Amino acid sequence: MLTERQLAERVGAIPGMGRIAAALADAPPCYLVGGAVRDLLLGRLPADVDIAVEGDAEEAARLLAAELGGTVEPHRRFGTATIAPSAATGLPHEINLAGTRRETYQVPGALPEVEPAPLSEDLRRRDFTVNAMAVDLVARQPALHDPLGGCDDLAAGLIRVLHPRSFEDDPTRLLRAVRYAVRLGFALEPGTERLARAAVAAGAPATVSGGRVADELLDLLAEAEAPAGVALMRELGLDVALCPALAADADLVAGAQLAAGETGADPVLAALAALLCRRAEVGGAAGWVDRLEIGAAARDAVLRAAASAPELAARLRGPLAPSALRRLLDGEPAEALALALALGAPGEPVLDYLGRLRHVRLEIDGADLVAAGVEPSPALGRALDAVLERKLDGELGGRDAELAAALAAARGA
């Protein structure tokens, strides 16, 4: 346990909370919170900074503002805003500041009413023990708020729901707690372990819209200790609850996202692509990752690459001529190349096409059969593309001999 001399002091060392905290001394009563509070107690430097107002957000987010620069982006349904300030200030990229509410579940997995509550309660509300803590913003003497023992389990390393119904009431908070498990390298309470295999079985994940499963699963995705969060999932069954196309391979993960270093891949994207391989015969996995809401070509990127790596590793492992070897790579997205060295295709064929390969180009085109008399045609096409071939396998060399080839190319077509 800190003492408050300590506490001020890690506080103090967040760039710039002596401007936000002189920016809201004449406002309503404001702490930090959540994950703010949880790293500064395990000696980390937040990330973002949460803030807790016992009134009105928005008007507390307005008034830092002014003092920081920058711009809000008021949420009013939630009663929160967000501020960004501008880069030049030195302050950590986003402020979240929020009113301190109580929430109510109309339905399991909707999302939440909210109406103004105290500190106390607001606390009571969020997800985890470890992230239901405050420190007083602009005391003299900051003072911890820690009514459900959140220091107990950061010393024990405990991931801890705060009621029964959490994982119920809003089941994103499973894919919430395994990334907090490995991010911390924390386990889940017994309790909590429990209540979230019970969750899994009654099939809440299923009542969750895709985009919120996204945000949290992406999330997961890109933690440093991401195949470790993929195990816990298969552990949990929370793969197959998500969709019954999901496989949680955590070794494939972690395959993925090395060679997404060498492919220019998304390792987010590659690693969800290696999700969906294992199981690609199974229905439904592009109507799951359309309600995802990653984006077209996010989407397009995934599916192609859990569709078409198994193959793709599968055929890279023969003997391959540079040029079927870009036909056969052409067009592919750099996740799915990504996936296929997970998958065990060798490394020296995809390095070369990415090297080299795909690099090449004719040093004619279609005008200069044109003007050696050739009458435009789609043959004009095929002929370079054979010529280009031809190339690739170290058959002809220099322009007058590509010339020479494709001219000879489209005559005969």
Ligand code: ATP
The other form holds:
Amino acid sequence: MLTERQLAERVGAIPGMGRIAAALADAPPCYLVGGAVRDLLLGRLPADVDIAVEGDAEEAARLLAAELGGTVEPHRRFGTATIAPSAATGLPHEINLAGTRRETYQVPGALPEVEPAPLSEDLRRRDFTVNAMAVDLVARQPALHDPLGGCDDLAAGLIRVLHPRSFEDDPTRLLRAVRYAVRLGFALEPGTERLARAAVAAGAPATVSGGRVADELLDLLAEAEAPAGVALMRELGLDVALCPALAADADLVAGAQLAAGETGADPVLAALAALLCRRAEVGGAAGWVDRLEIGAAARDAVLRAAASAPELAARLRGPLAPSALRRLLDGEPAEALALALALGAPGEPVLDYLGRLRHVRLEIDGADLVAAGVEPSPALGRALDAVLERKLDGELGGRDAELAAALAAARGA
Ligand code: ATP
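Can you switch from the form predicted alone and show the form predicted in complex with this ligand instead?
Expanding to the full complex; the earlier chain stays at the top.
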């Protein structure tokens, strides 16, 4: 347990904290809350700063922006505001302010109704004890508010919900529990684990909108420890509860994460595709991926990768001429290549394709053939394609050879 002085030192060590506290001196009581407090107590520097205001958060955000610069983006429904100070200030890139509030869940899985309430109630609406602590921001000697035993659970390495209905109210907390457990190397407290299994068995994850699932699932897959998270998802039955077409395979996710670095794939999308590709019928998951609302390009890359990677992996294991390799991989998203590698495809042809073959171009084009008297027609494009294949296979060297081969192909067609 830290002394108040040690705590004050750690708060002061967050870049820009002195300026933030000074700017809020005349605001209603303000507290550092959530992950920032957890990370400070663990001796880690928090990435984001979340501030709870016992009063008007938007007004406090304006005071802060007037002092720090940056833009204020208010979210009126929840009485919150975000400030993004300009990079030059060296301040955290995001400072989130929220009025302290109570939340009521009318419909399980839906967003809650909110109304202003004191800090003590605000802490009680949170997900886990380790995230339900606050530190006074403006007080000369900041005190820790820990009414729910967050410090004890930090010391014991436990993720514990605050009440038995927590996962039913908001099943995204199942994914959050997994994320914090693997990131911090913590265990689910036994009662919390029982509640998690009961919520999964009752089908709670299906009550959440796809967009909210995506927010939490992609955050989990972005963790360095994502494979361990995926293993825990599977252990809890959370994968199939989210979508019956998911099969959480930790080794495959680890392989996809690793291969994403070699292929230029997005590691999170490659990991998501890895969750989908163990099922024979990827098509069954298309509707679920649609509902995640991750954007058309990301959706297409994930579904394509999940569907094509097993066959790519099989074909890459056999002998392939360079032209056949290029034909096989052209048009595949980088995530498909990453997943094929994760499924055991040999690295050498994939790296040869990425580093060399996909960049090979002819020195001639259609205009050269027309200039040589060939009538413009689709046959001309086919002739150029055939010549490119021969070039890839090392059969042609130089522009003249390309032109002669293309003219022969176009005229013979
Ligand atoms: P990270 O380090 O991953 O950003 P964080 O704790 O800052 O962790 P956020 O998602 O930014 O995570 O949430 C900030 C705080 O808001 C949490 O610490 C928690 O107290 C509260 N919170 C966020 N999501 C929920 C939720 N679904 N239910 C209850 N409380 C939540």
